[in-house]
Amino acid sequence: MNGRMLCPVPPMGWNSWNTFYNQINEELIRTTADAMLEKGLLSAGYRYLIVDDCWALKERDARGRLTPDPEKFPRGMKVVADYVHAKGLKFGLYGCCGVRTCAGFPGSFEHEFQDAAQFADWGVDYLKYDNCHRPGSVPSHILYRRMAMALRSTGRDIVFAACQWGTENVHEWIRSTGAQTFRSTVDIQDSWKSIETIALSQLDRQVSAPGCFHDMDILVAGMYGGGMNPETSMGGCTDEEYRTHFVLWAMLGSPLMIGCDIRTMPEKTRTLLTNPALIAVNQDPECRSCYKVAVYGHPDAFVLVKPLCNGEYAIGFFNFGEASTSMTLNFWDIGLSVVSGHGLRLYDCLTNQDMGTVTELLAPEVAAHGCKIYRCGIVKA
């Protein structure tokens, strides 16, 4: 450990769960690592490659150690981690605070320090730590504190991603455990309804700050109803809905963990996921929360305003309704009165175009389930 903050901004990467479920193996991880470089994901900021549940044998070995499934990972997990590291990436692995993982593999309950040492020996840089099958008499905050301490005892920098699902008032205590991220929602599915439900649940519960971020779950952008996971792979979304999904995750400060098969993703998905203006909003060093502004006459529409560094703002318009609509934001509702003599210089983060200076109000037309997002600077009108 070198004394620096482990997660000053939300972590970015790829996770195997949404698309590949239990069909994971060394070849998948190697080719995905290759694709993260070839598709420009690493250079865009996606550093973590995470192997989710179903990587281990169903039972521990005679010494009580977790054992990678030899059919999936015949050369063991350190070889896989070394390959990922050789690509300039960070390696992530899945664990669980219960007796069993969600898919029924060995959990780390009462094995926390043993497992943490093993993860460190393998070269793990990120631990996703789930919340299934824990004893009902033990509050989850006890078990997350325990694994956080175990990870710190190894002397290795390992991001602790607490997949706690937003229960037991997790927002009130998770930061004090030492976790760098915490799941604050139910599991996501590849559907607009799931995206909508998760986003709305987080608007009034944003507690992210440098060092610890609320996690709205893995991105489904680019899945298009595919994948092997029966829990995640629903009917898919439109390109408009995936765009809104990514913009919301960026604005709300969630970790950006890609869940589609990046080896075969279409160019439009790659372009969305590597959009530098959207990533810059998510990775802004001040890590400020958004505030919501209602849109008069449109109960299914709202505006989010996020302060950024250098005196700038991100302003997002979101239409959860079923028809395209003109959404009006009066600038006095965000503190910029007409008599101030100032306006907003706009940059469209989706079209990558300068929009000039606007005063008094902004009223874009926003498609059903769509969004607009602008980076704004305050200037004299």
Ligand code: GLA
Second form
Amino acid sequence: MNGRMLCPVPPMGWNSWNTFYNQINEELIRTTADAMLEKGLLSAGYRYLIVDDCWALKERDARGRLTPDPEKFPRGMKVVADYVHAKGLKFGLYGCCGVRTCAGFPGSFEHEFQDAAQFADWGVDYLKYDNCHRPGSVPSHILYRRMAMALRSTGRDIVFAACQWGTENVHEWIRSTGAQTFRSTVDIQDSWKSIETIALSQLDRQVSAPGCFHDMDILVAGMYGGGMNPETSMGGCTDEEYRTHFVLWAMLGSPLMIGCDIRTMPEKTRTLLTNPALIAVNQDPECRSCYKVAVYGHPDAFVLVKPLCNGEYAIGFFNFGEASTSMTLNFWDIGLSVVSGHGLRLYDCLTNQDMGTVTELLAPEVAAHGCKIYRCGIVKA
Ligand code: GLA
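Can I get the form predicted in complex with the ligand as well, since the one above is the form predicted on its own?
Every chain and every other molecule in the complex is listed next, the one we just looked at coming first.
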């Protein structure tokens, strides 16, 4: 690998689970790969195309191998991976550390090295590795260390995305397994309540540093209550809520995995998901965590501050309340007193406008379930 890091910044891509559930097949993956290029997602940074659960047959073959379901993938997985690679994308697949996957397909327990070799053979570049049907006798960290080692033994660059759901203090030990990402929350649903719950659970739990990232789950932005997954589909969110969702995942340094049908997504979804200023915050090379600043008089609102490279900052205002609110951030609270003689030059990442220089405080009006996000440089006032 010549000293190259597999995930210097959070990985970005698309995952089949949220919208397509068990309705996956070669045609879906091919047309989605096409759309990733046609809709400008690859050029925005979305590189991984991930086939989630339900791709295999219910039983291993006579030699103990995982077998792609011939009705869904009649020409096998290598053909699919080859197509994805020919587009300049990376191919991701799903597995599980238990005896069965969450949807009841064969898991990799006691087959780790055999399956890793198989994945490498097919050309897999990313393995999402779930946490269902685990034998009680083996601790979680052993099972994740095991598959990490199996993948490393193949000699192929395969991102190891541990899907551990944030249990058993995973944030304390996951880096030691060698994983590049780890699911740190429960499964997301296409509702504001779910977005809010996941975001709040991660404010003090960010593990963002080059090489390994906490994964807040697949994005629901653009689903609008659709899709075939009864576990995810929940009535949907407003455009404002999807925007706040994407800004939170960007600020908090989560991998950005799109979960809607990108082939038919509306232009407003495409514009949000490819916003270069938001993606730059998520992909900032320093990968620093955010800190939270409370907003006086507004228990449901908070500000997140994330130091970026080039001496800049991202500052996000989030209103989880039910009414539009003017949120005041005193710069004193982030280290910038009036006597410093400095202010912040602001760039609004959502409207893509320079806002000039501001000193002392900022008090934007933020809609219910809405947000504002600025990229800021420090300047002499
Ligand atoms: C778990 C994971 C989901 C998805 C399903 C598939 O619930 O957390 O992201 O992969 O399994 O069965």
